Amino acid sequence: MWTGKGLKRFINSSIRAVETRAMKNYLLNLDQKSLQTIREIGEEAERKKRSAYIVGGVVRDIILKRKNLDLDIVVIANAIGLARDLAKKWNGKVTTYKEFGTASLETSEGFRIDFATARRECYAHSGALPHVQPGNLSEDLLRRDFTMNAMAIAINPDCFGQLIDGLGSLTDLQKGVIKVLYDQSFMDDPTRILRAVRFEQRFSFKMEERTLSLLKAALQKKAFLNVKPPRYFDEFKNILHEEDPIKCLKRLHQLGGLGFLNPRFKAHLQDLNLLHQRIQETRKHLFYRQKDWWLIYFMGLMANADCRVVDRVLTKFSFTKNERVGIQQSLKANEVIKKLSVRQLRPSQVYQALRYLTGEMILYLRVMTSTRIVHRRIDQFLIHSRYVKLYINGEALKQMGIVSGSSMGKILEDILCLKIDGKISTRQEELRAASACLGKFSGSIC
């Protein structure tokens, strides 16, 4: 592997090497919009006597011709003043961090790019956040993750898409290797264990021997407890983000990369296959298209944990109150799944069976049985049920001689059961039902 001043020479005089030879424009692929943002923003920088450069993940997209959204900008010296002006001139809004020279711009149409001023970094300890200094694009590039993220195309007038290339990023790219920039990389960033595996799963690469020997190194040495929880699972999110979690879950499992989570958690992946299929499966409704399916597949990676275990997690990791509420409420799903199964069940059960659990609680629900009745009330209720609304309320009630408590919420509830089950629908019928109600709560009207 390259490191010090050598690999340094060698990415400058590939830098040095746009001026002075013709290559190719690996920009032309791009939609027409996307290009003309590119170009402008390149226009704007040399306006400025500026050199930027589109870097990252967008370069190795690009080149792979795959679709990305984002649009990372390297910008050699006041990546913030660049935003500034661009944001002046697209009428858009820009959000800045001066402590690490970067700047957000959204521009009038919901389009989002990054800008960073070109910096170097250096880590005090294993899995300490990096110390920024200013500096050049070849230091820039040293900071990546693997080679394959480590290339610029530039996007000045004079040398527009031209790809700068001093590591054989391209080559291990078209080799489909993922490798380490050099071999401290996965002690000073644990989280690149979690992106190498990620990458490695999603573009059906292959790590190179050394980076793979460096990875596993590290997870002998528990590196990832370096890392602050939050931010460590945070990286693993993403892995749940991707359109086929389950192959990196299983390859980060071979690799012994899931004790993180729990040292006494035990993975059992086999049921994992088939909560994908039918997730996949669920995706191509309409309904459900949309959805942000991370927790859901998280949930099913906790299913057979034990509940102290599961206790941990959510107390180790950040997750929202809604979150830890699904997940304990996830560990419940069988019985649940019993309830909805029986065979004569009215609408408004099913609402009292689902009317507490969370939304990712009840696609969890959804994607865990093939039962097409479960299916049927299931979507039942997340389409019309929970949205069925009394016209009359509490104030309705006090006029009819109810007295505020206990009673009053019952009475609500089984005339919104009457509603929910079609037997009433309209403010007469509703009042006509409370009245019935009244002294009856045990009766078979209510």
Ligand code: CTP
Given for the second form:
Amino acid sequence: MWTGKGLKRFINSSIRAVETRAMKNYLLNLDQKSLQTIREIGEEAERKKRSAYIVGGVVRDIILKRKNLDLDIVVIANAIGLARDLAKKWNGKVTTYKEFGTASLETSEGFRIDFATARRECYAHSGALPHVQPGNLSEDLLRRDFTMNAMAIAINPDCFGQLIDGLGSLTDLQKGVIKVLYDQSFMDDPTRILRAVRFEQRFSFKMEERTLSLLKAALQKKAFLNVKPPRYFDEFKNILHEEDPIKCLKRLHQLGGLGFLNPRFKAHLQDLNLLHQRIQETRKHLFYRQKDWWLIYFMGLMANADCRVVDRVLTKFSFTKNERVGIQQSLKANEVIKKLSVRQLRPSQVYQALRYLTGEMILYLRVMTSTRIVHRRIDQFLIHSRYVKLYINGEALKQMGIVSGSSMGKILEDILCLKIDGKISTRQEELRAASACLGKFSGSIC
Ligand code: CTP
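Could you drop in the structure for the form predicted together with the named molecule? We only have the form predicted alone so far.
In what comes next, the whole complex appears, and the chain from above leads the way.
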């Protein structure tokens, strides 16, 4: 934790170390539209006599020529004012967070830019949210997680494109080294444990020796217990959003970093390789492209866990109701797949097997198996059966003399099944099917 004199000494020595390098203009790696937007931000900052910089992971990705949809701007004093002026100029929408000195601007084209007033941070205790104070650029860079994420690029017109790197960040990035900026980093913010693993696996980088031993020490001290579980889980979700989450999960497991889920959780990661492969194939299809894949990976991770462990995980971390239901349903995935694999199955039987399952659970079933017939049945349900609707409703049945109650629901469902199976299609046919049901209906259900 950075407090008192130690912090001041560290910052002062590092301020001296931060230098502006007149070197390659990495902004030229960007497309014309982004470049123009950044130029305009820099010009507006200049008009207001402020210095503005692109900072953090975006700089890393610009240098690596990787796409990054975020744009994080640090302004030396009053970022909110700058964001507001730009919003007016661009006809955009700005949301401000005065207590943090930050603002988020959405341009009319849907492009999001985050503005933050340069700040320094200190942590009251391990895992606490940092206490924030206005600071200078060096302090803003020094508060960050890893050297590779602690660079800035100046965007004011007179120094447009200059890289600010006083911490050896560029060298670390080029060497592929992940290095914390100070020893207490993982203890101050234990979510950085997950970030280190995520970046290491995403970029195929290596953790610097000392960083790795600090990370292991933080895990041994169970530093994650100091962070509010939903916050820690949010960072874990970022792992599941990675292109190859399994690599990260394996590494985290190897480091003993999955224990945060539950002390009794036992991971069976070998089964996840196949799941990952099938997810890769499935998400290529347009129909499945936009789905919440992180949850499917999470279902896979929980697949062999004890029910009580899953229940505790569901209580401890914050899931939406739909996510919770889906995860619980996923524990019965094998049973559903068995049902969907039998030789003769009408579309309406598939409908009945799937109708109460969440969208993600259905997707999970699809990637759990390679059986074609099951894939076909699931696709038919998703594309067709679930949208089939009746022309008639309870009112029509009442007019035919059926009293409302559970039997009415059952009759409507039976008619719907006939329609899903293609046996009827028009309103007339539905009414005929209803009276046939009625004929058979004498206290019992048709
Ligand atoms: N950051 C940090 N400590 C954290 C989270 C973020 O120091 N626990 C800093 C890092 O400088 C990071 C920047 O805030 O680069 C932006 O954070 P974020 O958008 O979460 O991450 P990125 O580095 O941009 O990573 P990603 O590519 O996954 O978005």
